[in-house]
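For reference, the chain that follows is the form predicted on its own, supplied as structure tokens.
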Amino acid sequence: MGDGKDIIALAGNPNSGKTTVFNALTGARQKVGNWPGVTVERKEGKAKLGDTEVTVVDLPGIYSLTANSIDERIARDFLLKEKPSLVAVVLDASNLERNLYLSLQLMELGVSRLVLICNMMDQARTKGLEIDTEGLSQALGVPIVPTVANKGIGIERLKEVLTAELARKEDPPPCPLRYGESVEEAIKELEENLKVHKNLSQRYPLRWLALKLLEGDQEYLAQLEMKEGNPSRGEIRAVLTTLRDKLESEIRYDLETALVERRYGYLKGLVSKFARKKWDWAERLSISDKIDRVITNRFLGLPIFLLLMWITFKLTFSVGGPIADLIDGLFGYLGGHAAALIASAHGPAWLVSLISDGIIGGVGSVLVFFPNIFILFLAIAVLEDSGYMARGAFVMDRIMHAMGLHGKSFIPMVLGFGCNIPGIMATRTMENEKDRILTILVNPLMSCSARLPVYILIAGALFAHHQGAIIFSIYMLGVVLAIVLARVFKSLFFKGEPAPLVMELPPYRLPTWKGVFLLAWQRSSIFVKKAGTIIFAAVVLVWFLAHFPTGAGYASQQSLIGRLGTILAPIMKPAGFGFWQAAVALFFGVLAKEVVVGTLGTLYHTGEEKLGAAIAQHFTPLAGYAFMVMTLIYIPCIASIGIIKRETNSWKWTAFAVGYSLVLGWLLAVLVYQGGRLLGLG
């Protein structure tokens, strides 16, 4: 079976189960990455079948193969241009009809090797359904893999389907569906007259180019116009409008509608035949509908959301607090054992400070809240897999429309919680280029993991018996910020009514504990990264600056950071922490914003358990929640500002992300600090 060079395209409905198939084949051999050009996440992994090793692309959740959006069009030219040896349809068993859609556009593409996963057997089975794989696959003339992937079943069987597959050398066969006399005569003497279009027939097969044009396809209309490989594109133009013209006026309607209908039509019949139903389910309420009345209901569900984020943030500090200790206390013994062993080999006393104090400290005090957010990462995989979090973007879709904010907005905050740069990445997602900015410009204000140092540190050293309710409130701040600021920017700058959410709601299943635990890694691995790149050369610079001029004091106020955080300070002062060390951490946080606690941990030489107890020194708690709000407001970090000039193609709204968020982020701390004295708070 091939030279252990095949590709197989994963492809799938979302909230098919494609992920866990994904997850089940590959294992923890994958990597993320973007595709080419774009900032939608690319994943990829390697499957071992048989003897050969093989990698599988798991390509975005898609509903059809209609580009209109940028994850429908990420897939079609995947697998277009890229042509993999194989592509797997993961199907969701309880809802055939639909799901089968995307596998009947794949079929008239004319996929080499075609192979559907109808997942969620068990599913189905709890819905009534029997479905007879066997008979289906043999009307659609492709093999069919029956699975129950959270639970392993039928992915071994798979795995040798996968590999007959790829070792087949016969023609695929043709595509099943016909849409009748009239439609089919259109389609032929379409395809006779693209011939001549070298440009396109070289490119893509016939009867889909044919079938795509008669749809009124954009982006294939754009390809006939133009003129390389084209000598006759005014003919073909003709042709088409008199084809389009003749099957409408017969039909009486809109040929792109028709073609839709004929394939659900044909779909229909085909699950009726099937699936068979052995009892009338629709008489019935599905446990999904049942709980969908108490999370979804009008005036509970928004409170059971924010209990569950509270839930969260709570077992973040209460699981993630002990195991923080631990590896802090490994850094404090590295720390010593470093320095010491330097010393005994007579190394300069610069490079005792370096190692101990710059490296070790000052990456130490930020990698000792990975399990923090570890956690945290793994709360919100939980939400997701077990089909929580669309109900979340439906509770929270009234509460955005009331202040303008677009309902599909919320994913995009939801995942600045985890970090703003995938969250603004999402709003390709938007159709509406106003509501995009939009959201774009308020997704900063989403309290990201990079923060979570620092709250962490500040809660843990000044409320500690109350550091998860603290920090429940900054977060729920950042998200009653953004969505009041999103009403104030609509009316100042994109006024019109944002379009009504429509979205799938899942049924609720059980997660995955693999699927859970890949998806917390691969997004937690990513603040391990930054810990090794971006906080190391950070704390090194930092160091750097506190420890020269030669003479000055280590991290005094005459060395070098001493006299930048001493020109800062009076800035901060009213915001109630106008000491230097805090202005600087300040300032050096818009490299990364956990680079603020690494340029504590380096300025204070010491570990985290002893830089909370400085922390405490310095900061009275008002002043220490004023810090928290100026944190989670003032500038977004270097790589969010480079992704808002990307995604917004300008720097106005860039320069405004900028200026807006420094001048809020010191106007609330002020605000909170002032405002706390007032009421004898300070």
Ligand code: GDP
Second form
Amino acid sequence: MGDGKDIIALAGNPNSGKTTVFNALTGARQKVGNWPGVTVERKEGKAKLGDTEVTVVDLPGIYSLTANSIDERIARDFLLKEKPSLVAVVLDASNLERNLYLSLQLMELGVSRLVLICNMMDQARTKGLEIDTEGLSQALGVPIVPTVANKGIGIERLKEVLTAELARKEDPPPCPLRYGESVEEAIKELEENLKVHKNLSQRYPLRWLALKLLEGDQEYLAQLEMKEGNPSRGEIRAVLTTLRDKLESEIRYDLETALVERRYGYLKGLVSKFARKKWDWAERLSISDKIDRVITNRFLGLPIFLLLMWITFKLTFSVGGPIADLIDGLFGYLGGHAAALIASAHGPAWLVSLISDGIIGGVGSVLVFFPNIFILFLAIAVLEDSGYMARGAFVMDRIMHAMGLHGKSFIPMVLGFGCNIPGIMATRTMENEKDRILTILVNPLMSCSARLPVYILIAGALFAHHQGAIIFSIYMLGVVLAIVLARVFKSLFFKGEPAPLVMELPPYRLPTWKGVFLLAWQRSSIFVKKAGTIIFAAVVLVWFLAHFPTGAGYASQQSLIGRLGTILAPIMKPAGFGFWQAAVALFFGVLAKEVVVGTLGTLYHTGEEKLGAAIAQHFTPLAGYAFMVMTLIYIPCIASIGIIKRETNSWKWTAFAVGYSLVLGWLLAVLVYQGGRLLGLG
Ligand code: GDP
Ligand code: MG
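Starting from the form predicted on its own, produce the coordinates for the form predicted together with guanosine-5'-diphosphate (GDP).
Let's see the whole complex now, leading with the same chain.
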């Protein structure tokens, strides 16, 4: 070993600090999957152990090796099939009993190199727990490293232990857990019979297989049925049935439950031996309990949630706005200089136009909103990291439930405020396929950050004094629509009750600056990347269509884009913005919602300031509001459509998501405009 090809897998329960350990081990040398933050995709990084380099993989959080949700399947399959060189389990020291369950299963599985990381030692201490990691390590026969990962404590030691484990030649001692005489006898007998079953016994240790079959694990039973014509197939079945019957009549209890209980019993004993309570921590716990009682209160819970959301948006504008203005000034300055420079060098006029109208006008007018978006992601990260988000889910569960949505839909929905892609991917934690598809279908109604530039531009130009309230109302419209439509879709397509929510409330934590900033940066940098790729390409396309045919006049109605827009515009007339620029902005906005702003910027070829003035000229406030409603609802962006297809694995549902949103967006925009006029608003 130690040839530089070793892979270390980080496993553990959700919230035990895997990602923090991962960051501490790999530093900045990470390869983050497409949409990080939701640890559903694989996060990979390089760590230096002594003078060899290893690959570290951050797995989704799981509680056991029984795969119920997609998260669990991903993690389990990686552990079982890709066989990493070493598995490091991150444990929450303040909740050892429950956290050790996975480690115990890994030991039973016979993982050859296992290291336990006893993280959150500081939290354990505040709870009054004194953990003897030495003793625990000896009892289990596995190295254990105590850490406080977010402070970097214990990481050096961890690296040493990982190095030593990777270099170790001999096999680890067998798992010390025994199930009592009769079960052990049954295991032995099954092992004997399984030996001949080559396709299974070569892949898994016999003891593990025997246990899983006794437990009645569907995955393994199914594998047993495979391989048509295997002479031993029927025999093992028969042996298994006899053994199970015999044991169950003896235990007078469901065998699977009995085995799980046996494991927990073992862990309980282990923990009470090696993790001593120094003092009674009831008082400590009650502080968190008291906070919970307020935050998850039947009456206060929802107002508190709304208040936090309101503060989030308020911050997004009031802090982000001035920084955005600075950036805007910078772009204007650069654009002017670049254009002047090319002109003075006798560069062609089209190049000057491409730079100043297309790139500065288009991409620049989108990039200006980066500060707002970064702050939005920062606020979401703080809510997630502090432990509030889980409470939010708890509070919303009742409402979600009443509306036919599963409580677990809440987090995908909130993540949708950032970007619908991680939102949709986060539905993978949902076990029920119907709940999952329902949540995916309505997720695009959660207004993602890409739509924020459109709102800020329009509301800033038309509702200068009520910008915050106007934008908040658009977001809330999205939420209400999502809930109402979920109810409607549910009664149309997915009858039946949602599964009940079992949600463990993680302890409150002071978020660390580093963690929160890293998360916000990882998520918002996608925005910058988009600006350099798809938005750039779209804007150049728009510029091109606006520039030709020669002689038509830049961005005039006779240009190619003007003609396209003139065809589309009548459709939008009932919504109050029946001019061609608005129509093509929405048309190209399907590529990415930021392109709506990019297109307007290119066509009105101006910086944000003057762009605002052009908006004020073309839109009445009522038409502007209808335009925002349309932008909120109509057709998810291309990338979201792709994810919807991938996650529902159905063209039918994908087409439905596109179709309903287009029709609904148009209807509501028209309703807002016509209704508003009836009320004499515009
Ligand atoms: P994961 O989801 O299991 O990967 O967990 P994270 O790495 O995201 O950690 C969850 C939270 O616990 C974050 O807010 C971390 O900053 C925090 N955290 C991680 N390690 C420790 C620790 O040793 N002590 C304390 N108090 N907090 C920690
Ligand atoms: Mg994580």
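Positions refer to the first chain, counted from 1. The structure displayed is predicted, hence computed values, not measured ones. Superpose the two forms; the largest set of C-alphas matching within 1.5 Å is the rigid core.
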Quiz item: Would you say residue 344 moves between these two forms, meaning its CA shifts by 2 Å or more once the core is fitted?
Solution: yes
Quiz item: Comparing between these two forms on the rigid core: C-alpha of residue 55 shifted by 2 Å or more?
Solution: no
